[in-house]
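A single chain, nothing else alongside it, follows as structure tokens in the form predicted on its own.
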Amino acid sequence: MAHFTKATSLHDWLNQRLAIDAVRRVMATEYWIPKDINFLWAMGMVLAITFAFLLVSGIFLLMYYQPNVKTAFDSVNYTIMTEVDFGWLWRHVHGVAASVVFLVIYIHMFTGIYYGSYKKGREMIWLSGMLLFVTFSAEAFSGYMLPWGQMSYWAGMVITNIFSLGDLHLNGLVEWIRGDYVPAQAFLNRFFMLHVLLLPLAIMGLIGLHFATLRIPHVNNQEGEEFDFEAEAEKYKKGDKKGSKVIAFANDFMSKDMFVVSIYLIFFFYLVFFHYDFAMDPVNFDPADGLKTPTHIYPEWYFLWSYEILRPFSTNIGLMAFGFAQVIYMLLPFLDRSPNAVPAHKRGAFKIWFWLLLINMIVLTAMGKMPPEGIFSTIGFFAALSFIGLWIALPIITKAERKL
């Protein structure tokens, strides 16, 4: 039986029942962060803030959105944009955040790769982060369907057709996903439910898991230095804050995080008020029409790299390449055979591999927006082959890396 004493204050009353002092100590004041980090380590907080924007703006949009194939387009483009006070603002915030969140995710992801934040006991940090990436991707795709414009309809048609798996002709599976032979009311209902309920709950759960995975192995640092966190924490608690190699998450590291977040918010609201159109495809301002195919169908920019890996090949090979691209990042901790958990600039061949991969991703993204013809088709083909080749080469070059 738990022992309770007469509370001396509301704080004491809550502490006896919820252990709020212990929670604050474990999650904040005695959660230790290396001093040797830069602004890139704040991307996790930036992502959390952006997700909060998506959540709040989504709730306001949900009040007026109508998930019906006959009224969805008008509810977004007329009701929300012209009849609801500040409806335009909430739509701009939601649209910009949905696009910018992927820019921050890619920065966060490649920062983790560069600094080896997936190695030596940190595998679960990487795996939970990649699960978040996949879930955010599903959330973005389901949300792209909801305005029920031309690109919403035809992107939904093309992406769901992938599940027929080429020569396996699993058309029954495609129809089961859509709830019909073509995207229609059942399709919109399903993606509406996924977007506003199931996937946001999954994202919130995975965010909790991701933060939990950071707690035991601790955050990595710029030089990959391994040191005794407990010993350094003792220095900090005894007042030697200058000599300690760590700082407390709250409020030392949080103050640095908030500075980076404030700079990010200037950029974010600049886009919201002056360049929101970058996040909205002009073709999607035409109502969905199943009898009128757009000249060139393509997904949002953050999916273009994997879309371009699908396009240059025949159907079956393209699907295999596309599947390869979807899972290969998840396997990074097991494909990197090096014993070194240090930044890429200390790892010789891996440094070259990293920059080639980043350039390759940019080229794939650029080519994915172009029509698949002429020089664009050729560049896309070789970029897709290079992507696959880089990942095949990774275990070989890291296995040969000498221990530092």
The other form holds:
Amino acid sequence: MAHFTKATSLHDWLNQRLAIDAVRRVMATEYWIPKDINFLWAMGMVLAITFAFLLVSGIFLLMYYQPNVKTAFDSVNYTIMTEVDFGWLWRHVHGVAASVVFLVIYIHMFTGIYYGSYKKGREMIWLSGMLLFVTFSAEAFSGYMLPWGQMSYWAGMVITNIFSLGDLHLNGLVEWIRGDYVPAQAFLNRFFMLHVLLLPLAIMGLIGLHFATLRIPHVNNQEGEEFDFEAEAEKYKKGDKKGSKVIAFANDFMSKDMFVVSIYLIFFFYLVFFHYDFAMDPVNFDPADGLKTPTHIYPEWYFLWSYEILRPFSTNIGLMAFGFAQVIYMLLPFLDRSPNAVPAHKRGAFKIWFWLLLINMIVLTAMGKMPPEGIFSTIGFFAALSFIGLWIALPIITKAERKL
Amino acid sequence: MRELKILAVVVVFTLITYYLVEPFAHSHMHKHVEGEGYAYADLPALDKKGDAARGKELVMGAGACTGCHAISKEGMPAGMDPTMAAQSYGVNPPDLSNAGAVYEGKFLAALIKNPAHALMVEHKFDAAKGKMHPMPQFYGAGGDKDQEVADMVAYLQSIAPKTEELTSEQAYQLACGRCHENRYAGWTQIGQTPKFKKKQDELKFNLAKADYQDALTKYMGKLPPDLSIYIRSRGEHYIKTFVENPQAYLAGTAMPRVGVSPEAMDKVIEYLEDSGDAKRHERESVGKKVMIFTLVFALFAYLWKKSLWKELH
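Since the one above is the form predicted on its own, can you give the form predicted together with the partner chain too?
All chains and molecules follow, beginning with the one already shown.
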């Protein structure tokens, strides 16, 4: 049994029991972050804040939402939007945050790719991040089912159909996933459970893992410079804050994070109050109707690129290409064979690869929304081929990269 | 400086993506129809000056309007309840008390002369094929037919509320409400849902509503949709232009041209906003306050960062 003395203050009382001083040191004042960073390094905090918005708004929505195919639509569009005080605010915050969180995730991902932050000991950061991307995607999809509008129903139909896996005709699997032959009550109930319990739990666990993976390899910096964190930390602690290459997580890094967050919040709340339509598809304001297929069925914007990799091919090949797109980002640390963990602008061919990939993703996203006809179909087909080609080329061009 | 350049790159790529998936994609997916300003240019102008007193005699007499239409404002009740009317005619003929305010004058004149033509449903009602529109044409009362029609229109306008007095409920109920339910506003095709004291009253009301809807479904081909949140699912532009000329969007639709005046259309939109976007005023006022808060928060965050980083650089 540890030895406890009579506490001199509440702080001391807590400190004896929870070691709050040590925790504060490890988590904040002596958690070292490189100084040479830009605002893109604050995207983690922006994501954490957005996730907090999603969680809090979700808790309020959960108090009035009814997971029943007969009442779900009106519980969202009437009860929450009209009868509940500020229900509209929680719903718009939830809907806009669900869309914006993916914008920030993509910025965060492409920042990591640009600066090589998945290499040389940082592979676990990348892998845990990609797992978060996958669980966020599942969370977004399951949440999209809940208002039980036309797009909820038909997106649910289309996406669960993918699991029949083309010529394998795994209809039993599709029925097992749906709990019925078509999306109905069992389907809504299980996606409700996934959305409000299982997936949020997984996300919170993975966020913890993602933070933990940063601890040993440390956060990357703008030039990919390798330095001795211990030595730089000593310098900082001795008072040479100007000369040290590191800063403390709190309050140095936190103050920059908060400034970036504040700019982000201006953008975020502008969308919530004055430009929310982009995040809430008009088609989903028609109640689900299994006898009336909407003219155009498309996923939310953040899934469009992978949808477009599925769409331009025949069923079986499309599914293979789709599967490829789902796992390939995960493998990035192992496909990049270059010995250099530096920003793309110092890496020759990789720099071109990076910008081509980004443009390719945007083209795929745009074509994924267009009706699959004429020129758009052709552009989509070649963009999907280019996507696969780019990833096949990656090990070859990075293998050829000179060591810096 | 470097951070601003990076920010510019992020913003440009974000905006390009937004442009492509929103305005660009939607402009390709949906047919764009320009509004015609409720001019109803295909209908002849109403150039004769009507005499309301003479018009009243025609409406009550030779025009035979009150055989089917109520004019409650003038003490003329409906001959039958909405459900029975729908079972007889397909849809409940409207009470004409507010018709002069909701419908454009030239549209009313054209409607009296040839309903199927004014309503743009000649593909459905063709007298030559024996398919008559339930509202008979006015063949004249023996004098100058154009003058007689102008008189009737003048009479309907004289009893209607003035433009500024027309309420959004009156506009919706007459222009849309006999076919379209609006459950978020409590409106059904047979009227506003009352507060029921007894279960029996509720059952009777719902039975009458179901019977009305059956008759309407038979008449229209399908039950016209509930408009509760059409302001969110279709948007103001679509609704306004669709009402003006349904055939421009959906060739062959059973939905008639409604012939509303622009002022009445604004009232209809207000009604749809009240049911489908009820908290819009609160959203705007809270939105402004939150924007001011975030700007002040950003200022303090900047000052805090600056004070700490002074020692770091």
